[in-house]
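The form predicted in complex with the partner chain is given below as one chain in structure tokens.
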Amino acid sequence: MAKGPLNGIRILDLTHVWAGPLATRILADLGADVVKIESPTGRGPRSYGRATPIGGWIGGTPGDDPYNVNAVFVKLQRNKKSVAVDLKTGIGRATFLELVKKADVVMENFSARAMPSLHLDYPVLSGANPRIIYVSMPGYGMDGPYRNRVAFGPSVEPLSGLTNVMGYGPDEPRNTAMALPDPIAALNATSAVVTALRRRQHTGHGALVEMSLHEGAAAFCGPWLIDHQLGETVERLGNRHPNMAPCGIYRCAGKDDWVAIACRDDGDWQAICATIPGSLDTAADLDKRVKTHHTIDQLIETWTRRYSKTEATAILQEANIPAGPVSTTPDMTSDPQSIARNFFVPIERGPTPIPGNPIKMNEISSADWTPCPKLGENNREILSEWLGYSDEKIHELESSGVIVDRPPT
């Protein structure tokens, strides 16, 4: 088990996709005892295996179990246990509502009307274990005109304002494509997971805590929100900066090869006029350098076309001029940096490392974290060490197929 200051914490994980799965991760990495409740076709049929998923397969293969390698539902799941359990029989329901009784949180990222349906809403919950901190995830929250919507990060982005504000010119709007509602909504539910926590050990309280991805993302957009309140114009800008310039991703030497340049001021500007050789304009200031970007970025791109992304970094660094490499995956897990750190994890099946935890503190270390469980893999032991059932009483509920370890064929 992940040891770390949330030892002792026991959080009911029902959550899927991407938001929910990468907080409760966080939160695993930080030593929260976090048990999985899984659907027994949670992780798809037993014949899986028939497509390859978007990150192909832990190990390489599907092997004989290939709802337990699916890459990207793994990588989301270390350091947390495994209860597949079917709430929709009433002895699955009683036995999640007896973990609640021993549990501290429960967290979901279902519809909004999921669990209402499951008569496992916060009422409910609550009356179980009224110290139980329920937080609920729905795309556009529980309430609300749109609470019916059906949302993911990608669908949920146009509505925040990033759409409005991202993309190559005044015409070009571009969604991110990569649903980046998602890990905000994990952070805002770490967040307030332990913000909730900390209130209970003020108040003796538990709480029901709701979010949405919409409201996450509308809330980092928020800066830009008060600007145009205050009459302010917000101009979709490509990669150039409001207050920067140069500013930009310039072209390297390599195929497909892209370099990130930025000048915070005009310190990094003489050391840009330093560092690239050219007719650029020392004595320039922020207003001439924005009135004389296009022809500023064509002389650092004649530049950089001379360089690799890394080669330029390096000049640039060396004259402590913020760039960076637009890196790839090989680039990221292959970077000094990254490996000093001891960055990417790879605790589970093959060669794969994983990101891993960004907090770095004493008493957190990989070296104690525990690979994604297997599918029902501590139906046994969460069930005995939580709730004391015998047994007997246990492989009751595995013969009815109450709790199972592989889904049905």
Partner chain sequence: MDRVLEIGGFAAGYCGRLFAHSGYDVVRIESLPAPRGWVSQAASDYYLHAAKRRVETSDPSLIARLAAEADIVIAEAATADSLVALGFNGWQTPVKVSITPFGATGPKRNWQATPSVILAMGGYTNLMGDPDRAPLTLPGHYPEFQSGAFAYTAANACRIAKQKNTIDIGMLEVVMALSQFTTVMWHCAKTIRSRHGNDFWTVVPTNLFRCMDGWAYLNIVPTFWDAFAIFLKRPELLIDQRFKSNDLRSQNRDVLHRIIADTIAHMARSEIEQRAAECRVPVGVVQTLSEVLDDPHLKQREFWHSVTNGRSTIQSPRPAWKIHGDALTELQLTEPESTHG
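Positions refer to the first chain, counted from 1. All values derive from a computational prediction rather than experimental measurement. If you superpose the two forms and keep the largest set of C-alpha atoms that fall within 1.5 Å, you have the rigid core. First, how it differs from the form predicted alone.
- Put the two forms on the same core and the Cα of S111 is off by less than 2 Å between the two forms.
- Here F220 does not count as shifted, since its C-alpha moves by less than 2 Å between the two forms after the core is aligned.
- A displacement of 2 angstroms or greater separates the C-alpha positions of P322 between the two forms, with the rigid core held in common.
Since the structure above is the form predicted in complex with the partner chain, I would like to see how the form predicted alone looks, so please show that one next.
Only one chain is given; partner chains and other molecules are left out.
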């Protein structure tokens, strides 16, 4: 496994989609021994006859094992090991509980009713291992009227209040289109794990760590929450800013190229007027710039359309005007700053660059990282090393379909 400050910490990862897998990927990057406990059908069917999944295939094609190359799944599973076990069978649950006895952390982001229905909730797990740290990440928490609802980031986000302030006018609220509550929950979960591990060092006891996807997003509400409570009007400003004008995204030369520009104060405004030729009013203060924002935007965009986003950025930054290009994915992976810092890591087949870990510290390096394991790739390794299972016992589990290395037909 990867080297790092969490070396020696064993995590059983039952998470799925984005919030949970991102959390366990961060912990694995930091050196934790993360074992992904997977359903035999959790990655999809053995043969893929449907349309290309979101994100496509690692390597470009589904190949002979499409369940192992779903790009959205693969990008979140590096540095982990895979045990594919059917927890809906008595033997599967018993095997899992044996693993719990050897683990430090169990993480899941199912609905609040999923683990109790499998008879694998915290009372059961802590009974098997009183030192276990159990992290549960349901959509709305373990109690309350929404307890039994399933949730995804796009459906939780509007409840968080964020959607209320997004959009380009009073009649068109929008969401982020990227399920922002998921990465928020992931970062909360990683913090919770290291906090609980630290607490266990002092108390010797495990813990139930509960977090709500909804509450995690609501905790990120900005000043508009206070404004609402004080009875003030909250406007949807789109790309604009309540205290800066002009501020926005402006089209450049090219098919779909844009540059972001922000004017922090009168000094920036004077620099913009000196850099962008035309009829910009050098004497306009903030109040007047806010009132004439649309006209200013048109004049700025007339200028930006003459340049590529890279050229426009260079000219503006040379004049000390806050500006930057709007990057596409190819821009991001080819950016000289990212390349110089080796941020994107091409360890998957293709090779397909995957975002690295933004935490930089001694003993953390992608040099010893491993790609996403195949389904059930580490069944034998984990069951023999952690539990001392014999080859005969493992073969029995394979023959009965309790553990698998490919989806059932």
